[in-house]
Number of protein chains: 2
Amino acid sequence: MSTQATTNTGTADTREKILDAAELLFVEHGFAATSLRAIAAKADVNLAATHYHFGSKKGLLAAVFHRRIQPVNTLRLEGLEKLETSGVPMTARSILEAFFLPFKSADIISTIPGLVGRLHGEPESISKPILEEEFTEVTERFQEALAMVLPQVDRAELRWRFHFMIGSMIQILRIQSPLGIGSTQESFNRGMERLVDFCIAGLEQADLGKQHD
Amino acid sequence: MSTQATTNTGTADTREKILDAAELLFVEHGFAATSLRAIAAKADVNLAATHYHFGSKKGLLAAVFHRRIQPVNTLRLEGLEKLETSGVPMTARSILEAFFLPFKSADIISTIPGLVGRLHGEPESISKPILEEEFTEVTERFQEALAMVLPQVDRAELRWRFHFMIGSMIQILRIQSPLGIGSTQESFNRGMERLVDFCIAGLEQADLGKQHD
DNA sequence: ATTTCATTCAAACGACCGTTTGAATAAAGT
DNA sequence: ACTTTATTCAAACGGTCGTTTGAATGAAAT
């Protein structure tokens, strides 16, 4: 019922916990919605901390979203790497699976999903400075690594439907994000899979049937 | 700087000036971070005349959303209706032009991909009710017409499918929501263009140069 | 032992929130 | 003319918000 916390001196550390704390409250609530006085009372923390460690609560977010999402782009970057350098040609498939598979590794499933999908919905003011300050660099990479596989796509049409991958990616990473109700590891793996295929066709466009005009 | 507006006696109606006003800032600033008093100022009117006409936050949420969202639903389900009806063949690109090219007609462009896009992206406490009581019945019909020209496809598989072109479709919603700064109706249409494509490819999958697993 | 510096703390700052109230006002019904 | 009903209004209700302050506390450095 109370705000404040049992003195609290030193016990783990003070940032993990609010950033802990302020994970969980933003993904299920959303930015504007979960107040500080909040994630610090979920921390166990002096509501004071969130400034001192932050500085303001976006800057909490962007710390967030940045802890979770470094090491994901770092493999997707390794990755990739890995890709251009092995000498076996590359594929929209192998592409696809060194962007999209970094989110199956590591025991921090749980949140990651929901805090992109989250990030994605709030309001420009507060979303584009953080998606640009983490995503530019890999989403320029991918897209020239595509670039090149793709080579009958030109590239206008590419960043189309490099768009519309995002947002298929951005749906499926919503709906299995509240990971223990019905969708289990395996479910977000499967859909994973199912992502990957259903953007490979999209990318690449067998272009049958088609009518345009 | 003040709140209160010049004494409004039944100039126009209350309830649309109000209405217009919330869309704007809404689809701006999203749910949370948009206040009743910032709604009342911009539409100018009394700041109790939100819970008159609304009873709540919420509830003006939800008339805002469903004045613009039926008429784009009626077009789909009638356009559906003339496909099953026609005597021709339905296949998977007439069908989803039926549900995607409503979004082209009305002089409503410039709001709706944006509402689309922000209620998606909003907490579920507050986008589920909607999304439910809108978007139900318009995605089992369409999502049955799709069963039938796609038998190739099983359920499960469609459903999954299904998720990802809702995600395309919210991510360019998203992205060419604020007509005016980049975005012109040819340019909205062209997207819209692409994005059937990109599903069709998606939803069928020509199944070549797989290697699962 | 004393100074230094980073961290934690309770308390408060002023501002803004959704909602309610009850009187004032206008329009319609009789 | 009078009553009824629908709408608008200013003002306030009790709370919560992000942020700041300045003292207390602790460990490390000298």
Second form
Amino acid sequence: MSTQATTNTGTADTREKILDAAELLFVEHGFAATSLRAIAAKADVNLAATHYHFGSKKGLLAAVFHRRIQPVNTLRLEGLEKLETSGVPMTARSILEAFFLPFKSADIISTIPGLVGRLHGEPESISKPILEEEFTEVTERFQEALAMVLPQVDRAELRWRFHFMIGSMIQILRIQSPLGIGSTQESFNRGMERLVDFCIAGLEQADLGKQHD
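Having seen the form predicted together with another copy of the chain, please provide the structure of the form predicted on its own.
Here we give the lone chain, stripped of any partners or molecules.
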């Protein structure tokens, strides 16, 4: 292996070690209580390496989130594209099933809930820029698809309903069954099916937002 290839491999390994350590500490302690020094120590790298690769603690948090969310969004967009090119008329159900499809992956479910819950628990000044960076394209694509199959719903109202849908999704990712019911993979899977039904009922109604006009 060439010296350049060895250097590139070492750089990539260092970056991944920092991301792994940062994810663990951010989820466990939160953004404010986690220092770059603590992350460097956990990763067993020089503190300067965290600045070199990520620039700042906010940059590192954004990179941690991007690493886990990019595969989710890729699956969502691939699923939506298949629907759009299948020749079969789309429905609200088929669109939502494409949106929630990534959560059928055990690998995704093993890493996403804690990170999503922690980020949404951070102040909006920290969380919202990251969320907008990661989800704006996906949100716009899915809202556009939903608008086509739900012409009775005003676009502004649809944005609010989609926002509420995301809140419901976050809830089941963080707490995977109702209080008093044990959480299992089966209860989570059934919960996701119920979530689709719940969201469709809210999305399809024509007059929910009229009183707010």
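Rigid core here is just the name for the largest C-alpha set that superposes within 1.5 Å across the two forms. Numbering follows the first chain given and starts at 1. This is a predicted model, so every value here is computed, not measured.
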For residue 168, does the CA position differ by 2 Å or more between these two forms when the superposition is done on the rigid core? no
So, superposing on the core, is the move of residue 42 at the CA at least 2 angstroms between these two forms? yes
Cα displacement of residue 147 between these two forms reaching 2 Å, rigid core superposed: no
